[in-house]
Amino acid sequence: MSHWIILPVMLPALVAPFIILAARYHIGIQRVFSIAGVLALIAVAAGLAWQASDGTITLYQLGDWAAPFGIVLVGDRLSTIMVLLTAVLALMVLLYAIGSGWDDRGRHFHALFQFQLMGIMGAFLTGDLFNLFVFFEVLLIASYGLMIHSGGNARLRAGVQYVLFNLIGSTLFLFALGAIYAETGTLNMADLAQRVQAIDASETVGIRVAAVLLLLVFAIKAALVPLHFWLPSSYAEAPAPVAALFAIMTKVGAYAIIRVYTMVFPPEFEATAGLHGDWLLAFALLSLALGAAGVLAAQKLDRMVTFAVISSMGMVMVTISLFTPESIAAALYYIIHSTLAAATLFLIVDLVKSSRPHLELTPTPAIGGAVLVSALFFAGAIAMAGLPPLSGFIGKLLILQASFSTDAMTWVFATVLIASLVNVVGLSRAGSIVFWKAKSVAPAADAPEPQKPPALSCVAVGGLLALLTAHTVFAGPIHGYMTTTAAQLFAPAPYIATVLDTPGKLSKPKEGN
């Protein structure tokens, strides 16, 4: 057994209380071991998703304990691809809050960016409900510690506010834990598959009760409108490099609503049928469209972003709902890219609040290093409303193309064509504002010279463009792998054969022996 799979999980872990006890008053060692902990798990990761690329699912059992008796870790291609995403990311954040001086605000950030990096993994790499609840669990203590960082009563209010929301998800998912658990005996979600399309059809309502729940928990998680007020003053009052890593603990959820609802629940079983077709559709729906009218009326620039953040994941939750293996894929490919082009933008928002007195969009004198700010707002601006040549362009024209056979085209066409015009209309007022009419306000007699940015924060604003750059120059193979994985997760059999299949301590007996 390999244990190379665990090592996203066991790094950070590690690494976390290493910092707290041994570096607590030396920020430069923290610095540096969080850095190397990063450029590891990044290491580690891109190996995981380069075993898993041959279609290999790699199984971890903890205590060498069979399935389902004891918890598993497994990579396929989607997890190992979001694992990798997540690592990335990870370090263009940490250079961005090393570089702006952020992480030296408060004495644990480094200890708890690493317990965050080690929750997120966890939850993709889980192989049983109870464990990605637990996993949910260390995402929403890390990132509660992480939004307060540096204090503020504004910043603290958020967070009460964000973890008074998650709690209420956590408790609905303990619900629907116990459902399952009640109709089927098990939470390991191989298991889970199997017992499921044994019930039978006449008793399935306590199974259709925990499938809802489940899918309302994974909506928060995912800020799926009309269950995503806890996003918008959450995300604008944390610390930019927090609310850049943020970005993808939405995609936790549309990653479970992937898993759980192509294994578990698939579109073809009748006791859920319709469930996310049309009602998860019409709510995705209801989320691009918000989300972008919030753009569009957004008076602070960190507002306008995570208003472009909660119209991004109505886009991917349309791809998802649609649950076909075209529209999965093309629902992988944006994905990638509506994650990293959040990251850029809340790290722009920074790069601008540095050297302006508020993030309210009325003209003032212009900021430090104007020109080369306004050069990555636009580029990050053009990334998330989807224009081209940026991959937010080819995402949008593949999940159009993924609608073009359903009987939802219509109203997917029409809401994300509208949708991407009206973001295009916000995000360009905002630019303008900020840096345009800049030009027409002078700046007070007595006023000092505005600071230029951070080089080591532009240069992490400039790795995430470069990685959008690439997302949109390897379109082809990317999309290529993306339709390999959704084939994947639609045929989940070798998936389940190999969690419940690999010999352990209490596994079933082989005939003959």
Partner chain sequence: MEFLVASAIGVLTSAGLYLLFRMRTFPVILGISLLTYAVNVFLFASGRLSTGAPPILQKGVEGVIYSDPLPQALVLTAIVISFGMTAVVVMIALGAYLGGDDDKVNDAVEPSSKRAEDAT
Second form
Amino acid sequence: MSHWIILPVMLPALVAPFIILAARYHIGIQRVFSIAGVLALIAVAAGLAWQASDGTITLYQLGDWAAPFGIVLVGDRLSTIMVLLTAVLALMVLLYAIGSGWDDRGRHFHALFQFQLMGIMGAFLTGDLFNLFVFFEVLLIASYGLMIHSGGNARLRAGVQYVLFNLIGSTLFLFALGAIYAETGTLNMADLAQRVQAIDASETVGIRVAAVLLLLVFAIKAALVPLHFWLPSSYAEAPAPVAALFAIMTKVGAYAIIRVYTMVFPPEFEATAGLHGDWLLAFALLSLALGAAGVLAAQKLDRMVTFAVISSMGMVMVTISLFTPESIAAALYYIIHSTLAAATLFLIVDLVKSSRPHLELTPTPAIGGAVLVSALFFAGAIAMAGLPPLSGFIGKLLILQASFSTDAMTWVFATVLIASLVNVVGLSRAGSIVFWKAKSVAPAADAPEPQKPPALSCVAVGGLLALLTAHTVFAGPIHGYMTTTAAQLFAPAPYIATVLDTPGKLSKPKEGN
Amino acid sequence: MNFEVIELYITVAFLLIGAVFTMVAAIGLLKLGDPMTRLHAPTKAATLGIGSFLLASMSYSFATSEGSFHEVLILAFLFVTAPISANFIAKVNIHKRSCDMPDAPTKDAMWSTMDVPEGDRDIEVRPDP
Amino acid sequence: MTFALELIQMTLYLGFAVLAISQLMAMVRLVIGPSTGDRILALDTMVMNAIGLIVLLGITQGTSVYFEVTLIIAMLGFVSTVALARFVLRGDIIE
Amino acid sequence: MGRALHWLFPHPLLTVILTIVWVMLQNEVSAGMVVFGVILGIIIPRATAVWWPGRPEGIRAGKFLVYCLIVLWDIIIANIEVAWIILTKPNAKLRPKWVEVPLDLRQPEAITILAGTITLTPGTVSADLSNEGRSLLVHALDAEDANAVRDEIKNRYERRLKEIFQ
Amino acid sequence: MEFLVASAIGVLTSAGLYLLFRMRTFPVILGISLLTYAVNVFLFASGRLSTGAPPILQKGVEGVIYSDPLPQALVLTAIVISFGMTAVVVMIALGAYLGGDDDKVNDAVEPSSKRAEDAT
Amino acid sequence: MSLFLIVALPFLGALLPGLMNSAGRQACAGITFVVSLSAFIGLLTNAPAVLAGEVVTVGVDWLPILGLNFNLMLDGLGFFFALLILGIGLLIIAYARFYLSRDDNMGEFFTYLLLFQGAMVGIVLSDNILLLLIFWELTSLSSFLLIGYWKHLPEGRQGARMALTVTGMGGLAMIGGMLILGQIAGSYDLSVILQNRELIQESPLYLPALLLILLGCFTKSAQFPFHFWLPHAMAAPTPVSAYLHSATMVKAGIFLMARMWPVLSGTPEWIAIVTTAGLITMVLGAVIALFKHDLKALLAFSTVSHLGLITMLLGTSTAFGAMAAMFHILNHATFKAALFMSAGIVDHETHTRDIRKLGGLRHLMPITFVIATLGALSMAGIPLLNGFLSKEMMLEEVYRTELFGSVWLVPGLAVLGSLFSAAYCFRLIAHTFLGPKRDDYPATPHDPGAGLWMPPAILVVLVVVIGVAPFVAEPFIKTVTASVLGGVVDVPKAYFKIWHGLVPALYMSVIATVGGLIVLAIFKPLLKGWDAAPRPEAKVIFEGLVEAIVALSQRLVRPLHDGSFTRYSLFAAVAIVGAGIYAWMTGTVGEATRTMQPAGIVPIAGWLMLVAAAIAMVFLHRNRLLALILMGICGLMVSVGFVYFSAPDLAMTQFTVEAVTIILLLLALNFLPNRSPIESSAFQRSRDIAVAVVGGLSTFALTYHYLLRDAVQPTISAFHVENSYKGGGGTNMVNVILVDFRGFDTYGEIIVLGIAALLIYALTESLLGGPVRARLLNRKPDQPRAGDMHPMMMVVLTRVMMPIVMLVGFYIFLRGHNEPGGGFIAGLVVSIGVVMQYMASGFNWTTARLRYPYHGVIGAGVLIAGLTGIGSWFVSKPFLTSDFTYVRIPPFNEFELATAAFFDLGVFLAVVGAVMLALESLSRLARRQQMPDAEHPMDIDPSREDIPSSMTAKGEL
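Return one more block: the form predicted together with the partner chain, after the form predicted on its own shown previously.
First the chain shown before, then all remaining chains and molecules of the complex.
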């Protein structure tokens, strides 16, 4: 029995209570354990990804109960790559949090961080819809804690809205789950995929509504317009490392949509046909456009980045909503890029913030380490706007290419390209004001010498940029991997068979099928 | 007429008693005109009514199966807690001035509920309608 | 025996009806108030009636599965009442 | 030895009550259950003893039992009275009154039992204590004479409680 | 019976939604709570309704009908989780209120800053 | 040298100047020069092969699925451009070394310059159009940095952003065009695309592709109507202008048109668009240039004009036109770079570039005068200079060109353009250098050191050499032209020579030159007319456009994201309900398969209560306490409903949670206002009601639908019913599901609870550590508080009740596996017992006697649950695999030992810890100042000797 696959969930789940129990009062020990945990996580995740790379689907039956009766964790290419991405991102974010001292500005940062990781990992790995809900809640509640970490009134106010909106989302999730159980009598995704096939064409209302509700749940997570309202102020107000970690949270929604709508309600599935493709695409394009407009309209640097995130999620969703193997592969490539780029930019904004009185887009005296920070910002902005040489450009090319043979091509092309331009304009405007115009503002006479950003923080940001570079340079193999991943998603039979035909406690192996 | 049947009739009796007292409690709650008098009805009539139901359940269980007596526990709970609830609600009524105020006690300075902390005495009381 | 059982059925229905009606009456009192004390009292009464309802349900179904529920409602209903009253009295229920 | 016993049984009566409650919860009387109940009856009071400092001394159990029976009887009788009042008497004819009952009792436990008794016996609700605990405020639903109510309470219940709690 | 349950869910949802659109955190939280009730009952109802069939195995008795235990377990989990969430949102709302002396759920409009620089 | 290295050298070298910055300006410029020179030499090593007509290619796969590969090729065209880029680059570097002042960060400058150089070289060497796109965008980015180099100048910043915006726009359009092109051709490799002329031109997608690609080219090469950014880019330091606008950036568009010439040109669309745009640009640029007083602006518009000229030549789609274009590119690069540098020298020495303030510099700066004059005359098309040659070729070409059916249109406009071109060149010479010496120069001008004049001088030598001996350049230009033509047509046989005889081109040339002189003569009245004439300023229009877009997006985005949660939730609700209704409407509804069960009086009454409570809550929610009580009723009714529908576990959970929630909300309400004011308008309320009612009806319909139908297949819970005793060892199926079948859910659930508590604790800490603390301590209640903080009766009751509650909790915990109950409910019950104690005797008194830190309890609970799960690893079973056995120890009955019980213990502890930590934190917030130390569990205790006097103030009230 190999237990590797549960480790990404269990490792943080054990580190966190340990920190609470043993190291509540020692930030140093907390840091050591947190870093060690994340490093171990990366190792495990890399191992899992390697294991899954040849197409192996790893099944883990919790409590030894066979699916669909018990909960299973399933590691395939998609879930393991997401796990790996999360772990790597977590390391950078953690380094930054430690470097900048963010983790010491409130209680329980590391414990909440670990729990957050646990939630995300669980959400990626689980093969059961209700369990997905539970992990959503774990990651959400930890995110609430992280979001309001170190307090402050603006942050708390944003926090209230964030939590309330997500509570609506959780409620909706339960509605969707209830509908799904009422309609099909199961919760396991693989089982669901089989059962929905039995639905009669004369009775599609139930499953249609269930499918749409579920889609909306994930759309909320993915910050799809008009369900994105939770994102701007919460990400802008959240502590930078937290916002950077949140970059992966929106991707959880995207992941879930990919997972459920390729396996359970695939595009060719009659009863729900026409539900997600067209509408999702329309709203994804809207997100893309609105996010770009927000970048242009923003008056604060942090708000601008949040809109860039919305825009980039719109991009992801546009690609996903085409639902072809090619587009999913492109989406996966872009998801990685978008996660890293958003995280990078959030961290850089924090570097700016740490030596600037505010983040309004008005000129202030030059910030500490301006040359370095502006160079980092330039790189981050390039990544976010999808300009070469970083991976965003390649991602964009892939996305456009994927939309070629579809009906929506014109729309996709127009929106993606115009939105990119708007992003470029907005980001260059901001950079020019913050970094260039600063040169023409003399610091106040009694102003203290601006502080250089801490080295560890810069290492973290640099690490993220290095990852982005690697993502670009190795675009070939990475995209190749994503293509095989998408292929695996569009041929779910082995997945379903692995999940459903593996016997567990007290159940006999399935005979035939 | 065997023992079981008698128990069944006892059950019926308890049920009837329970129904009557529960009804009385409800009527009292609705009918009586003053918060303090209203307090009288539910705290005991309802307690007794529900108590009867519990006893009915007990006797019914003795009539139909092995019998159980854990209902007594709930009964005890109700009887023990009802006075405290009533006491608190009475205090609320006094504090909110929603009933006639009692005269000051003869032995001590005042009733404890009215013994408002010094810091709060200048705050205006917002009585209930 | 059967007559007794039928009688029990009837009285049970009576009991249900009484409880239902008294719940509604309590609800009326709760809504019209007028004093906070009345409202807390109404809630308390409704909790009691709920206990009665569950007990009668237990009799109807001939099961004692609902015992724990009743027990807990009895215990916790009291705590809620006290908490509400304390809130009115002191503002702070734990001080 | 005494101290050890005291440590083990901070409130012997509580131990008894808990054992009884346990057996009732189990809804069956068996040796195992009783033993288990006793064990719990020792552990739980021990664990919560910090919150019950001191213990009421010298309670006479026998008299307490009698008292309980009297109260039970009163509850039933008086409930009927109250039901009658509620159902028949118009509100205007009610004569609600505040009654002050001066207390001779001193132990909090005793006063509490008295107050509870007053509330359960219909017609009266104990509403408040004076600020030094020497009087009890009682509300009577329908009383002609406040003094009569006070005297009945003092004679029927407080006297007995005084005997029980010496 | 089904009609009653369904309509009760509908009413709870309606009331919850209405309160959700209020402007103070407290009613909004109450609205969320009502929605939570609604969804819990809905989830529960997804196992269909049955009376007198608690999912407690009766040993040695054959042919007993049990109500669907799975939704019950799910609802239990959901109740607990939503309790945790409620506690958190109450606390955060409280923190926001204490910091700003204002329990409005809507943030004040961002103070519009001066014009930054020409657009180009 | 490998092509890879040629492209990579500038990029790799770009790091060096930045690093060498501290080593001094000399080192900085030197290393840059060396880097550039190496690339240049590397390029030259490939010259023999290229000049022999070979195409040098190298390639490596990058993203083969996309068709994006790192393929480079070097043919005549690429070589030509690379030569210009690197060659002029070398001169610019040398020039910049002396031009930049000491305040300028030289390392930064050269880094940008090398980046730019690399990107340009990349463009011209790309064999893959996607790769080309990447380099294309890189030039936009690096030119952005270069133009904005002087960050303190607003013009610099604005010019940089305008350049980025316009060229970025073109670049993005080009992405679309290139992708379409690649899709048509089936490959993104140029070598493949260039072979597919017919395929591409016949495709229905040809026109969109053409338009998008041309948009890219035109923006980059500043063709009308995108010409306006280029003059504003002049805010950059002069070396940058010289580099960007003579040889490199703006030529990128031209390069691409030349590159795509074989496949795109020749169609009517191409001819119409490209020729027209070129022609307009040429004339317009020339006219504007004439009236510019800023030397650099004049040169910039002249660049615009000349680019138009080249574009027009490419647009004619003839081989001769292409050859003329190539030749003019070369010539333009030489004289324009020289002119820019001269202008820079003038600026450097006189501290002004305003022609009106200059004049007579001939005497003071003879060397500069010679260089500039030769350059300008070449630009004007005076014989014996190279400009003349290509202009003649141009005129010859246009003479043959017919556009829109008119044979006069193109030649006429071309002559007009040349005329103005000559005019501004003459003006440049006359007004800057000729005329009398003035005494009001902002600085005293004199010729600079050789470092500054040498680079333009070298270029001017080239100007003269080619002008005098055109045959020197002929083979080279023909090789280049051959690679432009890509074999579609043959290279024209025409020879490059100064004298072609009395051909129409000569007449036209003469007209232009003479006209130019006349225009210069009547310049003053013309200028007056020009200044008086209203004309649209492209920059203003563009800025207005961008402003408008910004304003529009602000108007769109701001009000939408103004922090109004009410609107957010409304949007969300409408979206969700709308989507649900849509899905419903488009589906099919089948027959009901279940019958409705009859409803008795109890469900109806319960329903009434629930509905009444919910509706009452809507109407009465402003009274918060009442709303809370009503919520309690809803909870109560829901749990009674759960009992009615056979879910005792749920009922218990619901009710206990309800109780704790109420306590929690009461604790919070203590701080919050007790009433909600009316804030919404009647319209808002009716709108909200409408949404709410529609939402409610939808939920109702959905529920009703499901309740009357069976699931599509039997539910999976049949397995649970069957196996909960066999495999899970418990008869309470719900509990077995919770701790065994789906124990992982429960594990997540307790973690949620634990986090909730931690969060509340952390927030409390941060609040108490912050500015809120003082306010909390001095908080005044809005209602007087009743006396008797810790009522005696409550305390006494608690003393008995709490142990009993604990006992009940224990009982429920033990029974959970088989009867309703379980660790979760037990945890809540026990917590409520402790809360009772808190309520009775107060926070301080209770906490002082508490032995267990709640943090630890939570941690322990989560750990126990987790470790129980891990325990099964040791028997090679998956996480949370349960096992159980029955044991019998007299006098006890047989009882069950199950690992699930340990898990449940973890649940229990986590719940107790979490609930208590949350409540404790909240009540810790409520500590006021001067809180009396709690010595006694109750306030009034007649048995105590010391009657408390702190609380009593006799005689008052």
